[in-house]
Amino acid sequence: MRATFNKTLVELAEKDNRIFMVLADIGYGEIEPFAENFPDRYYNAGVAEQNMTGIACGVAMEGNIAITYSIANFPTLRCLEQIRNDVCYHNANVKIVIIGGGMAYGPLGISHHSTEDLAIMRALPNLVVLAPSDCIEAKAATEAMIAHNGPVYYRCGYKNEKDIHRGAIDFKIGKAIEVTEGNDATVIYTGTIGYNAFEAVHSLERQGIKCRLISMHTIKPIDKEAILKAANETGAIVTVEEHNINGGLGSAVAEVLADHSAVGVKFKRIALPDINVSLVGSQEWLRGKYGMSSDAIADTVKALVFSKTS
């Protein structure tokens, strides 16, 4: 997803001379076909998160679109900050990047997780909050995010994510994607994770349980009427993301049937439990150890499915 990025952007720059990027020491193979065919419009900043923001601000500031990017947490709790104070409180056009959202970049740690940023951008005002699953969505979503006047924050996949759309895409800023119909239940999911729940909802096809999978690629704004929709005609939903299960996609959708009302709607969360992961392995391992595969999201809804029926 970073290369589907990372072109896309170079296409939208190459006919909007508004279009800058700031980086944080970071790219060696990806941007590197930006900063050659737009050197005037290129920084990195080095390893100085705080500066980068601080850069990209300005440089919104005088009529720009300003990008920042870097790995994972990085650009995020390193310079909240600035992110707050500087971007969101100016409604400045910055878009902050991050590549490899949740346990992408397994192998190194807790210090490269980003399980808590979709809690902390999704509470920031004025700041959207994108989560494409695949590249086609990525693509999309660069697109969108551009065109939006005002802060974005992107949370891109790494590298390998398996496409899950199989055509072209009606991508709208806070308009949930139906990508497959159902009635017994409702899986909604964000960021690249989607696709275990992409092959989760299809087991349970085989099996004659028939979801409704909806990608939720945007978390703030969220689309309350598919949420809506979803819970009075299937009457149960279960969230997958790769976050902790505090404050993201599953809290987001609980406050929208929480607002509305929805009485009697079955509802699971999976995600990670409230914990610092310390376990140490590639992204599917990890996923697997916390209940993220596609058997044990498709156990999940199985259950929520009888019991809703039982």
Second form
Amino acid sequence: MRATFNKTLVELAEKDNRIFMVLADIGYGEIEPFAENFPDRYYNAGVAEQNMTGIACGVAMEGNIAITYSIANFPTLRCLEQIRNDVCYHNANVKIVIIGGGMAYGPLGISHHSTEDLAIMRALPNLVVLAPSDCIEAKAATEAMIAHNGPVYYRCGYKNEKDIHRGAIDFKIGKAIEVTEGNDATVIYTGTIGYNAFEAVHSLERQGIKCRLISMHTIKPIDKEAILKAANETGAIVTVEEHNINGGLGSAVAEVLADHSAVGVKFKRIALPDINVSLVGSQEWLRGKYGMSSDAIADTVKALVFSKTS
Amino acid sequence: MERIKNEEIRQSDSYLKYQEFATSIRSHCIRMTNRGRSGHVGSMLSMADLLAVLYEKILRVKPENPKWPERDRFILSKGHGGAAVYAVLAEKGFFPMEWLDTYYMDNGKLSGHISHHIPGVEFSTGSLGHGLPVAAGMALAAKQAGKTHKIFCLMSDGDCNEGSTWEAIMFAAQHKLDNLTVIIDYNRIQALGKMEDVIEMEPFAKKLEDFRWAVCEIDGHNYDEIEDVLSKVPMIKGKPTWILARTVKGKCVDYLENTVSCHYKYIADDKLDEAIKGLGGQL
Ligand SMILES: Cc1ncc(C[n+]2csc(CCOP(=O)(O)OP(=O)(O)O)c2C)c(N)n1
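Output block for the form predicted together with the partner chain, input the form predicted on its own:
And the full complex, kicking off with our chain again.
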């Protein structure tokens, strides 16, 4: 997915000379085309994310679009106050891009897992929060992010993610995409874990349970309408995210349901427990350990569908 | 004069011991990263000689009692080189050698970045620029409690791009933390390029002197020089010590040496034996 992002960005920068890249010593093997094509719009701030964000903000304040870019938490948590005070407060046209959302960097360990980002980024005023789930969404999200005037957070995958969508999609910031129709329950996912949700929904279909599958590529502003419609029409919602159980997609969906007194809706969040993951393993192995394999997702949905409402 | 002295040292027992230890660290790292299909082997090879002297001679630690309160504290701030410290700790008996085989594996014991869940590891790192502030905090607490153990922090040049590192540099000088020693694995290569093309630090030694540290520059692959300076810290009473150890990223595997790409590569199966054989007897 990072390759898709970088390729799309180069295409956009070809047409728009306001696009700058200010990164923090990360991007080997990916960012070279941008660096070579636009040497006067490419800067490596060194391993210095606070400065990267400040520099990008300054560049954006002068009428440009500045991309910050690094691994997992480095362009977010490492420079959180620069994002809050400098970028968001001034509504600066900075796009914060992370590579390796969730546990994409698997065995590198917790320093390289981005598993609280959605909660934290979603709490910042003015910031749009995007988490594309496959390369088709990644391309569309990159274009939408650049077209949007204001700060955006972009949670990118790493590599070799499988496509969920077939062909063209209608991607709009804040508008969820219905991947599969169904009325027995709704599965709402965000980010690259979506593929496992997609497989789960297909296996449930073979068992006679027809689920609606929704890609919530925008966590903020969240698509309230799609959530309430799903609650109304399917009566059961399962959220799936590669993120701490606190404050991410599941919380955002629950807030919408509670705010609209959507009582009686069966609801379950699939997310990481509220712990520091210390197990060592690949992304897919870790997902399996925390109940996010396709089979585990299918089991959770099935259990919810057949559960009694109290 | 200098050369004659080195020749003599080369014959000495301790020289051979360091060399043997460093070679075993390097060979573990090459095998671990090969098995894990993981990166950072160049970063590990770069600091192997520094680790060999630290753990063979300098650090007062007890493998049978990793939490011994009087131990010297060692923090690896460039956590991406963690496999090299794991190799050291396994060789020293902190944990079973078999754990090394699980590096980077599903359900493995050892993660890509160094973790405090492993016996003998003082602190987890992985995000650069975190090691020195924590080391300075440990040095401060030791002084406050009247303890005599020392704190050592092994850092990379990339670590020194971070503002937090410089904040700690000023703090340590302000509080006269002469129980704190920083060793820079000064290979002058970062993740996207050479220092001169990313963030040049020179005159590095002078910067630190101006920041009121005791500074010394050594060859980070010369056991004599490493042992000599580390045995004498603090170099100046009342000042923290900054050792700029000039190293070669990828050291001892000729085609990796001094390349940016050795930050990402592992040595492939068909080159493994040759690389490990090439380590033996390297001076
Ligand atoms: C805060 C932070 N930003 C970015 C990275 C990604 N990263 C890992 S190693 C590295 C730089 C490698 O160069 P250096 O720090 O000099 O280490 P060495 O050459 O000794 O491997 C970078 C940027 C990181 N680990 N932490």
